[in-house]
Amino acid sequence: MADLSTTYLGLKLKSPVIAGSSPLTDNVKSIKKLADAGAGAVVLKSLFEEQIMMDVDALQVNNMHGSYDDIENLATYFTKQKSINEYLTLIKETKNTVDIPVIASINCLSPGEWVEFAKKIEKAGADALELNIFLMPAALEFTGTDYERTYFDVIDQVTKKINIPIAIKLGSYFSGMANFLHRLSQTGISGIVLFNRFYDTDIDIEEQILTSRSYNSHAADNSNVLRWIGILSPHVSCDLAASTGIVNGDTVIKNLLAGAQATQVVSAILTHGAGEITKMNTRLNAWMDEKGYSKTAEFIGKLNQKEVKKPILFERTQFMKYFSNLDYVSPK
């Protein structure tokens, strides 16, 4: 039997299936039927800055009595208090219960007050930290050196703060994807995640509304993911993840052969439940087997960008010389 493990943010994992941060990591009873399953580490369900702030807001919003500042603070504080006492004791409790690494996440807009939770995290027993940074570029008074700044601004407040691994989850909105990865891996940081997967935007036309399509991603969601991972994989100081797409155990070779040292799932698990990420192990070791892999260092990057004999296809993004050779049939 081949042997699964991989090295993540430092961290040693028996699978590089990861559960990736969803509604089925929020608590211990169901982390639990993920490490049962062969989840190789699992990323808590996010805390958002801005759920923790909206919910100060609603209680400074709601005083219809005039400015009580001492009761406003207080109320400020406790309400504060629950929504992270109830993450950190998520934390202790899913320690105390699994055997695999437990990856705190905090999705945040900006540097600023929640910087202080991630030491309060570290101290809780989280294995590693993963932020969840997302800024959508689309104030015309912004350029795209302003928004990144705005990255780096979080990463060294919170490289201060604690000690444990960080990984950045991001998304793929950035005019010089390469360049501006390459200078975050050299931050400090343990990890990267591509990509984080949104809400696409859709439009009702019988009601005229602004809609969301599924939140589930599916296998062609990850070509954009495999792409980067590849491109990447060589040139940066920090392991890589991928995320979005990872539906099976193929998915999960495609990003290691492309230089993930691990992949994360969530759409597959919320579908179909904890037994994929068993499938996906099985898949995995069958393929490992067949291909005479005895670990996955063996082939982990072995088509990246550096090590194909075409890197250019990494790069290709037109279609028209190939369909300039085929007589296309348009599908029925």
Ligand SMILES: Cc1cc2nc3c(=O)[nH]c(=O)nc-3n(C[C@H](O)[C@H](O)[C@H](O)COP(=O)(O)O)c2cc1C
Second form
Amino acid sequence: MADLSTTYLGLKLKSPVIAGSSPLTDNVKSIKKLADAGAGAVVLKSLFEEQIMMDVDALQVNNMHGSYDDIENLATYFTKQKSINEYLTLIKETKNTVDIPVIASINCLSPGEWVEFAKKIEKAGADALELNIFLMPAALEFTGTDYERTYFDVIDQVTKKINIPIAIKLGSYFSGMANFLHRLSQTGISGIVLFNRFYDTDIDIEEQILTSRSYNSHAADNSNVLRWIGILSPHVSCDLAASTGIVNGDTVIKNLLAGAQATQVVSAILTHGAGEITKMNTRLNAWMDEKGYSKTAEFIGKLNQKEVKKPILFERTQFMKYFSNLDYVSPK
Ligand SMILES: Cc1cc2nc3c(=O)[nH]c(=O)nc-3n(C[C@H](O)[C@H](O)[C@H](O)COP(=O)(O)O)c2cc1C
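Write the structure block of the form predicted in complex with the ligand for the protein whose form predicted on its own appears above.
Then the entire complex follows, led off by the chain already shown.
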């Protein structure tokens, strides 16, 4: 039996397969199933910045004077307050129930007072905090630099507040990806998760309405992740975790070879159940035995851009080259 363990965010994981943030990680019963199936760690369902702000604004409640709006606000306040307390309880109960690292998650759009809440997460016993930051760069008046500044501002505030490791989970809409992620990795964070996957826009031509593709990922959806893990892993000053399209043991292995310290799985377990994690670990173990690896550290990053014989392959994008270069190994 090979040693499947890895280190991620300074934490020791018994497997590089992490159960990523999803509805399966918002209750202890389901998290226990994922841990029993062999998950190396779990990322809790995200708490949203807006939920936290209701907590921060608590003082305002005292200034309400009984108008209809105030009563509505009060109801919203208590509903949100409940969800924050429930989140802290979830962290504590999960820590008491499973013996794998528990990574809390906050979805945020801006720096702000909500950052104070990160301290409560730390106090509740979370082993790390994943910040799921996403700004769709759709505003005509903002440049890429404007958007990037927000990410740095959030990180600056949170790193000052807590001592547990911080990972940043990002989307893939950045113009100067390598430069941006390299600078992000030098801010004191411990990891970057590449990439979050969002609702894909679609159009229903019968009803003529905007709609969305199913959330289900496929192995092909991992290709962009694999590319950026391979390009960045030799250069960044923090760990990288792969997310999107980790659907089987083979995709886990590929991302480790490209340089990921860990992988996150969601669609596969939402669709087929926690047993997918067991299958991924079994496949990883069999592959390591077959290739003569006793530890994951022996092959993590073996095929990153610095190590491969033809580093340019990671940057190959044009199909023209696909057809003209006879060295290209065509997919079987
Ligand atoms: C139903 C659903 C809910 C999700 N909720 C969250 C969330 O709260 N926070 C987060 O960071 N990611 C969330 N995600 C994104 C996943 O964690 C993951 O990054 C994405 O699904 C890509 O991984 P996959 O290809 O394995 O599905 C969610 C995904 C799905 C499908």
